[in-house]
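Below you'll find only one chain, the form predicted on its own, shown as structure tokens.
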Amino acid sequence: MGGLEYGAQTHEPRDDASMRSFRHDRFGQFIHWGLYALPAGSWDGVTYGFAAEFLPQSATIPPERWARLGDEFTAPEFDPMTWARTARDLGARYVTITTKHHDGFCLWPSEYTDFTVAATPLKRDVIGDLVHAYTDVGLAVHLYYSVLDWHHPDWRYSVDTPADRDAFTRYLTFASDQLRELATRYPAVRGFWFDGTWDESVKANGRWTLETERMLKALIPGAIVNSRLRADEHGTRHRGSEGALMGDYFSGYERRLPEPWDRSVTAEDWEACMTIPQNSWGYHAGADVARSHKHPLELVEQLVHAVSLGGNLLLNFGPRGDGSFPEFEQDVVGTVGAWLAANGACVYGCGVAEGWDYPGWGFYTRNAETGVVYAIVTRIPVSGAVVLQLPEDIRIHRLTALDTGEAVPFEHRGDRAIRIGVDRAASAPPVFAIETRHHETAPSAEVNPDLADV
């Protein structure tokens, strides 16, 4: 459309079932694990302080060395169950796994490479036993996949000359083949989520981007992609020159999130992904990254900002290289996951609460089918008391704690304003549900020009 042969397809965003479900969900979990989690940010006795899963490359270690950590991959405490059950406590409804990173090591037996976890002494198809435990405890999978690829003969960053063309052709063929090999052994899982295309060797293929995502879902129908895969004949990523989405969710939001009044970005599908340290990916043992983590409770903000923009947030774990979970990590499981078990339902199936404006202490969201507000205070004023500015020809019909159910008094300010009081003890941010009803305005009479006051 728009002239591109190879931009968007469609300007309507998707309304199928595998859709409204990723929309419905709304809090997924990211899972980086590969060889980089066991040297864990550190290389010849120097910890670098940029993200683990680049070492290879902040390490300057050639390929060959990287290649030898398999030897070391054994993995004792990796239970694909353990951690099924962890991203079910967190309050996660689906997965992102990564099937191959930057560093192309494969975490299943691909039959096109060397470089897989079936040459390491754990010797097990890792995606197809948290496929296959992800899916048993309810939550939807989805697979990434690194179009990047450090350790490949044929990997070019650009292509600038004939010998780098036939390279490049010859590496996408390798990676169609592993997708193709992917989604036919893998065809329960829901989507796939792409990374590492922003070198000009891709940019400059956006015919293979299409056929990509064409082949993926031919293969599973109802599959959701995300718009990272994805260039124009001119090399724009994520949207087209024209401005249309390609692929069938935004997920250009790393490690940051539109402004909470930015209504913009309601207008598309979108997930912004976000790591608990600063800037890793993967397991990183350094000091310093410790340091940088994020609070649980930052966390739940960053979910609830996420979905009242009709977003999804998918939250990174980087387990460690014997496959348990850090500590922190297990933290944010225990906070994130009991204050989702008393507010879930102020994120799952909700989004913009259309009308009612950002109020700087905090967010509201609004479920799709019953139409129920939600307000979640996660910056509780110093007066221990919120406002709430009413639409338009709103009025509040019952208002509730969602924890409790119990209902809240509240002072009128006005027609359209409300006070509620909120605990300033609160440990955790407060949720108010708030069922409303239309407010009819008996219309004004008419005046009579001719007996009106001149």
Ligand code: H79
Given for the second form:
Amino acid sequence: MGGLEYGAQTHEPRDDASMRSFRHDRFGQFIHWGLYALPAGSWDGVTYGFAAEFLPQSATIPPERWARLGDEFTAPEFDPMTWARTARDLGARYVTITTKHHDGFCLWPSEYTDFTVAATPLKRDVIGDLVHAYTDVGLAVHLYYSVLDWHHPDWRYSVDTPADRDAFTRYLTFASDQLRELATRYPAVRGFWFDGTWDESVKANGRWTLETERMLKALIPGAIVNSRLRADEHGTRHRGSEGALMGDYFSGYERRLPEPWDRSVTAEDWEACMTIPQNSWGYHAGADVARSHKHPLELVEQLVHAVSLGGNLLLNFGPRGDGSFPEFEQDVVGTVGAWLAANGACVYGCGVAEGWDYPGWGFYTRNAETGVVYAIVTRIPVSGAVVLQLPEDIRIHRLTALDTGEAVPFEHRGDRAIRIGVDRAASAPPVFAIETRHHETAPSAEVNPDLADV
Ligand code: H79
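Switching forms now, from the form predicted on its own to the form predicted in complex with this ligand, please provide the structure.
Every component of the complex follows; first up is the chain already shown.
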């Protein structure tokens, strides 16, 4: 296969139970929590509009000063069970938690560095407690790990000298040790989500990325690893130089989704990660950032957009430094959670509806097992009606409102379209469940001249 040594190890999507379950779940909660949640975007009286977790760079804070934030990490409101229930109420089926972000601060008591939660007043093993709580409520846990590390003295952006190479080799050993530590301490986790892998130093170490993937899968059978970890021997990322996906799913969609009509993306598993603010993953208390928050229903729209193209959505939450969830995130939990409680059948276990072209008024999804197609109306037309173009030879067998289960009247428009009235005052996207059957053409006695053997 192009002779790549560190490229893609398989050329087909994984189809084991673990991967099927990840694909089925469709909706995950991302958690960004660390020291950056305390200053929440402001430093020495100045508010920086950029992402809260980038504050050390935005405000050029010396590492020693940043590390002293650990003394304030008391998180009196931190309750792992409340977090887990919040994710469950949201309708998420898995969670991805930051163990170490770019600032290098570790939320577990790693034996390989002192820059951890163990050195703060909070002391407790945040990762261990969260893995336990989320697993308890039935959510799969994935661990986020930033390879980029602003704290570690051996981190390098590029390896240009023998000294850099030695340092970075030590750094990669440190990262491997930490990852082995995570997989060993928390064997219940289902996957790893890598970040901070775009620098020349990592790209020059494709072999390390493959070995890391292999190590984690050896320690945790069935573990799922995102493509962002991976580079091949040419430094080509996500997909190897010959074009095949590395890791288990494509994780390059960050704060964006593929175009809704681009069905080419359905050839691979993928996940998009999304913020509620325009751009902050850690909690940001700034007023301008608050003004950028997406409406909870936009997030419903993004979720079904992802599912309609066979992808997952990983929606980020950045709890406050005290361990509580800000009000706007609780609103998202309420609205998205309520919508999914009534309409989750069009999300979980669903994917692309082959043959149903992207309609401007919303999205189609299809449950591969039942064959039911869902029409999710995220943009109700001013006409108060939507027209559904049917695939060839498909007829409507039953059409119901997903939330009530009641039959919905519709009007035929020739053989290939139907028209459904939609309540223009609907307070959330209505969903129609469509059971279809194949149209059986009556055998014709006449010879069709177009089919004549010529
Ligand atoms: O954890 C969240 C962010 O803090 C983190 N990723 C999400 C999940 C993140 N780190 N950096 N960024 C987001 C900004 C990324 C900038 C990039 Fe690039 C653009 C990376 C690759 C292209 C600029 C150009 C920086 C490196 C090359």
